[in-house]
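Just the one chain here, the form predicted alone, laid out as C-alpha cells.
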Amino acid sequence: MITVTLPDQSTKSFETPVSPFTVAMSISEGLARNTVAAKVDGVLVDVTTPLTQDCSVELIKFDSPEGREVFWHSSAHLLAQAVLRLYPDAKPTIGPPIEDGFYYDFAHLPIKQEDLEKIESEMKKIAKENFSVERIEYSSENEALDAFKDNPFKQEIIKEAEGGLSAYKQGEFVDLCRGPHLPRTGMIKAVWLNKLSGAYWRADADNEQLTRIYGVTFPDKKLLSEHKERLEEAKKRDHRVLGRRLDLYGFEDVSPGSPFFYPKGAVVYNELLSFLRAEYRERGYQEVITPLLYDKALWEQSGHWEHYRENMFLVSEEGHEASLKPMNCPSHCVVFNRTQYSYRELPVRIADFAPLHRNELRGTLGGLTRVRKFSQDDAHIFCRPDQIKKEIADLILFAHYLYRDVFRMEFNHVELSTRPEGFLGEIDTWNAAEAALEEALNESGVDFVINEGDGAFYGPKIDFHIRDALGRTWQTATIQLDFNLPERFSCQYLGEDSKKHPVVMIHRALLGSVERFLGVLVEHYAGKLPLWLSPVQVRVLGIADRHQAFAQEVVDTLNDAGVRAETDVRSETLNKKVREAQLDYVPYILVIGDQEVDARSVSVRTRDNVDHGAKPLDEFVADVVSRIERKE
C-alpha cells in the first residue's frame, strides 16, 4: 500500500502499481481525461509515471501554466511527426513551448506559408489516431547517438547533454526529449499553424539556416476560437500600429531598434519620467547623469567584457577598445566611490535615466518591446547587509503602488531567479544573496515561484510579471541583489568600528525599459492612455468663427493650469472635428457655441462618445486638474 497526499491535504491509499493517472481516475473519469501531467513531490512528471512510495501528488490540467507548457511541448512533437510524414528528408532540431503555443525548427524543409494548411491537416489526422505516448530511457550516450544517427542536430544535443538521456515515442515517431508529455495524442483537439519564419541553429547566424513553424493547440475547439478572437483584439491594440496612428513614435531603417519619439510621444515619455522623479524625491533617491561611452577597462573590472560582450556595441576610441554602455551599474559604482560614506549615511540610492544600447539581433527586434536603444527607470541602492530586508520590502511596496494603484494592472506572478551556469563570484556569496531575497519575499507576504538558473550573472533577482487587459503576461519590475560588483569596484563604507566594510548593491528597475513599458501600456489601454499621460488632454472646438476667441481663452486657461489643451480651428464640420478628436483618443472634447460664450461654460464630451452636458469653465478646469493630480 502507498498513501498519496493531494493538494487539499486529503489522502488516498492504493495497492501498487499506481500512477498519477490512477489517482485522477479514483477522483473522477473526467479529471483523468483532462489531466496532462502531474507533480509528484513537487517534480513535474508524466501521468503514467509509477508511484512506488508515499508521496504528494498534484494533478496538472491545461488551464495551468505548467499544463499548457506540457500540452504545447507535446504538440511540437505532433508537428514534427506530421512534417516527417509529408517531408521525409526534413531534419527536426528543437521544438520548445513558448508563451502562446510552440514552434519547431527544421533543417532541409523548403516550404511556403500555404503549405502550413497541409501540415495542420496531417497533425489533426495523427491526433485522431490517438497514439499512446511512451517514454524511452537510454542506457548510454552511444545508444542515444545510434537512435538518432541520421540527425546531426540531435547528435550534437546528445553529446552536450549532462545526466540521463530520454526520448518519447508516438506511433512511428521518436524524438529526443526530457518530457513530460501528454499520455496520448488524442488529447489535442484543435490545431492551428499560424506562422512560418527563418531561424539559425543555436541562434547563431554562422550556423545552418532553418525553417521555423509556429503553432498553437488546445484540448477544445472553443478555446481555439477564443484564442483567435484575442489575437484579433491584440492586432487592434498593436502598439506599433497605434504609435503611428496616434503620431507618438515610429521606427526607421536608418537606426534599427531605436525608436523615434515624435512630439506627442515625447510628452508621454517625459510625463512618465516626471512622475518617477517626483516619487524618487519622496523616497530618498538622488538622480545622476552619467557618460554613455566607457573604456574596455571598466567592463573588464565589472565582468561584462567576459560575460556580456556579445550584447555590447563595441567602438574604437583613439586606439583603445570601448563600448556604449548596456547598463548603468558599473558607472554607479564609480559615482558611489567618489565619496567615503559612513554607516550612518547608508543607504545611498542612485537613479539614472541614461540611454543604454544593447546589440540585439535585427531579427529579434519588435517595436518598443525589443529595442537596441532604450532607457530604464534604473537605480542602484548601496546599503549595509542589515538594511537589505527593509530596502527589498520597500521596493516590493513601491512596485505594488506603481502597477496596482497608478497603472491599474494586475500582478500575475512573482519569480525568484537563482544562480545561472555562467555566474560570477563564489557559491557561498550566491547562497547568501538568494536566502536574503527569499526571506524578504516571505516577510513581505508575497507568493512567489523559484525560477532555477535564470538569475543575472552577477546576482539573483526578483521578477514581477503583470497581466494586461488581454490576459497576456509581461515581465516588468526587477529587483536584483549583488555582492559581487561592489567587491570588484571596492565599494565600501566606514563602519561603527572605523573599519571599511563592503556595501551590498541592489539593482532595481520597476518599470524596466521605459520604451518597453510604454509599448505594454499602449496595448493595455488600447491607445486610450490615462488622462494624466495623454499627450493632448483636452481639445476645444468652436462651432463657428465667432466662438474661436472664447475657445482660445479656454485653451489658455487650461494651459495656465497645467492641462495640455489645444483648439481645432480648421474649417471642417463640428461632427467631423468631434469624431477625429475621439479617434485621436483625446480624453475631453469641449464644444463652444453661443450659449457657452454667454455663460462662460463648456459643453463636455469624452472620447468614449458620452455627452456630459455643460459645465462652468472654472468648475471644469478645477475638476480636470484634480483628476490629473489623482492619476485617474
Contents of the next structure:
There are 2 protein chains.
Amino acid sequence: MITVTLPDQSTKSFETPVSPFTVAMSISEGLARNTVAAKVDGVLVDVTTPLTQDCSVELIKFDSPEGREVFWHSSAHLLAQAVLRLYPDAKPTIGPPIEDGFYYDFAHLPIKQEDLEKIESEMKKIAKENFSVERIEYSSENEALDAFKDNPFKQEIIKEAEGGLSAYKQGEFVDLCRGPHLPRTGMIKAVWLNKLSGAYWRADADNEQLTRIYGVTFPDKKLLSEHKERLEEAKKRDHRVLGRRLDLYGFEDVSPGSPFFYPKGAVVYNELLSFLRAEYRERGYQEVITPLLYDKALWEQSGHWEHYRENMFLVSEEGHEASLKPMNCPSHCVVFNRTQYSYRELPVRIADFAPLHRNELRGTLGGLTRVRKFSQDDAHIFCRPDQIKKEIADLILFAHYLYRDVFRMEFNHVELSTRPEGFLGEIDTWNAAEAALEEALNESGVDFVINEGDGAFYGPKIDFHIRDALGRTWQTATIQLDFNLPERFSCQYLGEDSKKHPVVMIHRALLGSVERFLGVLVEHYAGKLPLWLSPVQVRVLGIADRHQAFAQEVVDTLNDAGVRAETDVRSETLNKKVREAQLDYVPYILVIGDQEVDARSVSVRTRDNVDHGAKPLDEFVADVVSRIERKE
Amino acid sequence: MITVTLPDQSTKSFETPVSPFTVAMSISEGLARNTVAAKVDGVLVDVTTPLTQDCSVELIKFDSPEGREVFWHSSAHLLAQAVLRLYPDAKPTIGPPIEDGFYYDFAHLPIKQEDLEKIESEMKKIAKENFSVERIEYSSENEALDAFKDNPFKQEIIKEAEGGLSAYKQGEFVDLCRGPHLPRTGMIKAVWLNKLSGAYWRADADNEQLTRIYGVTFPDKKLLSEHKERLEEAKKRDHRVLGRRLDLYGFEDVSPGSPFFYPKGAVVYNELLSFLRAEYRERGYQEVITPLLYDKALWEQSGHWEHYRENMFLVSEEGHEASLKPMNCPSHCVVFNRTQYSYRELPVRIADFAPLHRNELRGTLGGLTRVRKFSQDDAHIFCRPDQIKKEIADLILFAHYLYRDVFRMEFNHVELSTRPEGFLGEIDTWNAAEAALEEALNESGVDFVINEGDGAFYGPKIDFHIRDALGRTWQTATIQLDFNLPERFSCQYLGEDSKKHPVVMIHRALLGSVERFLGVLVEHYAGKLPLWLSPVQVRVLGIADRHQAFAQEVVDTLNDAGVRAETDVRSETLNKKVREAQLDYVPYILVIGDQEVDARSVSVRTRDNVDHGAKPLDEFVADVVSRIERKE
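Right, and the form predicted in complex with a further copy of the same chain of this protein, after the form predicted alone?
Entire complex below, previous chain first.
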C-alpha cells in the first residue's frame, strides 16, 4: 500500500502494483488517455513506471511544455520507425524534440521533398497500429553495443554515454533513448512532416552528411490545423517580408546584420525616437551623443575586455586596440564623471540612442530581431540608494504607458530576479534594493513573479515580457540595478555630509533594441502600423486631372498641420490607386471629385476598405491631427 | 631704356639700371618704403633685382599673402642673426614663414622661455641697425659648402639642393636661402617671439633634437597690437574652451577625435538636425538610416578600397575584411538600387546623418574641427542630366537660406571648379553640366570665381566659403557632380523610351560636418548661441521662496509652448543667480517677485545685461515663441 500526493496536496492510497497511469485512471479515464508522462517526486518518467513507495505525482499532458517535449520525442521515434520500414538501409542517428516539433537525422537516406508524404502516411499507419511503448534497460555497455551492432552512430553514442543505458521499443522498432515516452503510439493523432534539409553528424562539416526530416505532431487533428493557420498568419506577418514589400527596410550582403532603413522606414524610426525624446523631456531625462569607438583602456576598466571581447568588433589604430561599443554603460559613466554632482542634483538620467555593434555570428543573423547593429532606447540613471524605489516606480509607470497606452500590447509577465550566489557588494545594500524593487512593483499593482537568485552578480533586475497579437511573448523592457560599474568607474556624488558616496546605477531600456522592437511591432500589427507611426498617413486621389489642384491643396493643408500626406498623380485608374493605397496600408485614402472641390470636402476611405463618406476638409484635418496626438 | 607694365596695364619707361624699387620710387616714396618684394613677369623677386628687359611689374606689400611670406621669411633670418649674436655656438637649421608668422629651428641652443625676451630685444636692435639685405649667388656647390663649413645642417641642405645656390647677407649674418627678402632689416618695426618648443631635424624623432622659436613681426607696431587683440579674442572664443565651460561637449582620451556631446550640447545638435529635417520635408528630401560597417566588397566597387583605405578604420570578422564608413555615397547607391526608378520619379534626394569615421592621425586631432567621428548633413541627389540646373539652383537657394537668413553669416566667396586633365566621362556631358552649373550660379546672382581645371576627375563642383565674426573663412557647403559612382554601381533610371540610362549623382553637404560647423558656430557667436539654438532659452528666478510656485508655473507654461525653460532653486542670492545665468549665456532671465506674482507678469532681462522691464506672462511667451520661430 503506497500513498500518492497530488499537486493540489490531496492524497490517494493504492495497492501495488501501481503506476502514474493507475493514478490517472483513478481520477478519470479521459485523463489517463491524455497523460503523456508524469513527474514523480519532481522527476519526469513514463506513465507506466511502477511506483514503489510514497511519493508526489504530477500528471503531464500535451498542454504543458514538458508534455509537448515528450510527445514530440516519441514522434521522432515514430518517424524513424516509418523511415526504416520504407528505407531499410537508412541509419537513424539522433532525433530530438525542438521548439515547434521535432526532427530526426538519418544516414544513407537519399530522399526528396516529395517522399515526405509517403513517410507521413507510414507514420499515421504505425500510430494507428497503436503499439505499446516499452522501456528496455541494458545491464552493460556491451549489451547495448550488441543491440545496435548495425548502427555505428548509435555505437558512438553508447561509448560516450555516462550513467545507465536504455532503449524504447514499439513493435519491431527499438531506439536507444533515455526517455520518457508516450505509453502507446496511438496517442499521436495528427502528423505533418514539413521540411527536409541537410545536416552533418555532430554538426561538423568534416563528418558524414545526413538527411534531416522535420515534423510536428498533435494528439488531435484540430490542433494541427490551428498550428498551420498560425504559421500561415506568422508568414503573412513576417516582418522581413513586410519590410521589403512596404519599402520600410531591407538587408544587403555588404553589411550583414545591419538593417538599411529606407525613407519610409526611417520615418517610422525617427517618429519613434521623437516620441521617446518628448517623453524624456517630460520625465527629466537628458540625452547625450557619444563616441562609438573606444580604446581598450575603457573596456578593461568596465570589465568588457575580459568578459565580452569576443562579441565586440575590434579595430586597431596607431598601435592602440579599440572596439566599437556593444553597449552604452561605460561611456555614460565617463559622461557622469565629467563633473562632480552633489546629492541635490541626483538623479541624473542619461539617455542615448547611439548605434551599438555586436559581433554576432553571420549564421545567427535574421531580420530586425537578430542584428549586429542596433540602437537601444537606452538610459542610465545615476541615483542615491534612497532614490531607487521612486525611480523604479516611475520606470514601471513609464513601461505601462508605453506598452498598454501607446502600443496597445499586453504584459505577459513581469519577473523580479534577486541576489544570486557569488554576488558583488554588501548584503544590506542588496536587501534594501530588493525591498525597494518589490515595494515599487507591489504598489504599481503589476503582477510579477520572483526568480530567487536569478539576478546578475552586480544587482537585481526586473524584466517585462509582452504578448503580441499572435500570442507570442517577447522580453522587452529591462530595469537592471548595478552596484559594480559605479565602483569600477568611481562614480560618486557629494553627499550632504560633504563626503563622496558611490551612486547606484540603473540600466534601463523600455523598448530594448529599437530595431527588434520595430520588427515585433510590424508583426504585431501585420504591417498595418498605427496612424501616428505610418510613414504615409493620408493619400489624396483626384478622380480626374481637374481635381488635382484641390487634391494638392488638401495635401499641403495636411502637411502644414504636421500630417504626412501625399497625392498620386500617375495616369492609372482611381480603382487601381485606391487598391494600391490599401496595399501600402495607408490609413486614410481621400478621394476628390467635383462634389468635393465644390464643397471643399474630402471623401474618406480607410485602409480596411470602409467608406466614411464626405467630410469638410477642416473637420477631417482636425480629426486626423487629434487622432495622431492620441497615438491612434 | 626698358618699358615696365604695371598691374593696371599702364606703362612706364626707365633708363637702366632699374629695379622694382626704382619703379616704386617713381610712383611714391611711401610706396617704395612699403614694398617688400616684387613680381616680375609673374616671378617673385627682391625689390633690388635689376630689370634688364621690358617686363610687367607688380609691387608686393605686407598686405598680401605673398608679402607677408617674404616679410616673415626675412624675420626668421633676423631671429637667427639675433640668436647667433647671443649664442655663438647655436647652429641655425631651417626657418620658414608659416601661416601666422615664422619659426626657426636651432641646434645647440639650450634656452628657456624667459630667454625669448632677450632675443626679441636683440632682434629689435638689429632691425634698427637697418642693414641692407644682399643676395649672394654661389657659382658651385663647393663654394657654398665652404661658406657654411661650420654648419653640418646647411651642408646637408646644400648637397641635396637642385638648381642654383644662393644666400642672403645682412651685416655679419649670412644664411643659405632662395629668397626673395626684404631690402632692409629696418622695415621690421614690431617683433614678438611667442613660443618655444622642441623639434627634430627633418621632423624625424631619430634625428638630433632642435630648439624651435616661433615669432611674428609687423611693419607697424599698431598691427602687432591688433594681432594680439585678435588672438586674445580667438582664445576667448575657442570652441574647445567654451564647449567645456558651457558644458556643451568635451573630449576624452578613451576615444580620441570623437566628441562627447553632453546634455546641453546634444540639445543644440538635435535642434540643428530637427531644423534640417523640417527643411528636408519642405524640399523633398528623403532621410535614410544606413549601416556603418561594410564589407570590403562595397569599397572595392566604389574605389575607396584602392584610394582611401588608409583613412578607414578596418575591422575583420569571420574571415571578412570590413570598414567603418568614411562617407555615405556608396551606401546611398545601394539604397537607390533597391528598386527600379523611372524618369518620372527622379530626382530622388537621399539624406543621411549617419556617423562617419575617418582614421585621422592622433597628432592631427583637435576640437570639433579635426575629428575622427562626425556626421554630415549629407545628401545625394540622383537625377536626370536635364535636371541638373534646377537642382543646383535649388541648392544655391538652400545654401543662401541657411547661411544668410538662418545663421547670419556672409559668404566670403564661391568657387566653381571645372573639368581637369584626365577627367572621366564624355566631354559633352561635362560641357552641358558645367554650363548648367554656371547658369544656375549666374541666375542666383551669387558672385563666384571659376577655378579652371580644378574639378575632381569625376565631375565639376561648387564650393562655398563663409566668413565668421572674426573675419576667418571656412569652406562649408559643397555641391559635387559625379558621373563616376553611378557607373560603378550601375545606378540607372528607366527612361521614357523604356530603356535604362545612367543617373547623375550630386553629392551635397551644406553645413559640411555637423561637428565642425558647430565648432565654427560657437566661435562665430563667441558661445552666445542664437536663441533658437540655446540649450536653455529662459531661466526663471524667484526672488524669495514664496515666489517659487509662480516661477515654476512660468517654466511649465514656457515648456508647454516648446520653449526650453528652467528655474534655479538653489539657496543663493538673486544677484549670483542672475550673474550665473548670464555666464551660462541664457538668452532670457526672468525675475519673479511680489509684483510679478500679483500681476502674472515677468521681469525680463537679457544675457547682455539689458533690463527690459516687466511684461505680462502671455505676452512674453508669445514673443519668445515667435522669435524662436524666426530663428533669432
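What you see is a predicted model; the values in this text were computed from it and never measured. Positions refer to the first chain, counted from 1. Basically, rigid core = biggest C-alpha set you can superpose within 1.5 Å across the two forms.
Hinge residue for the rigid-part rotation between these two forms, picked from Glu232, Ser139, Glu318, Ser571: Glu232. Treated as two rigid bodies, the chain shows a rotation of the smaller part against the larger of 19° between these two forms, based on C-alpha superposition. At Val40, the distance the Cα travels between these two forms is 9.5 Å after the core is superposed. Aligning the rigid core leaves the CA of Asp447 displaced by 2.7 Å between these two forms.
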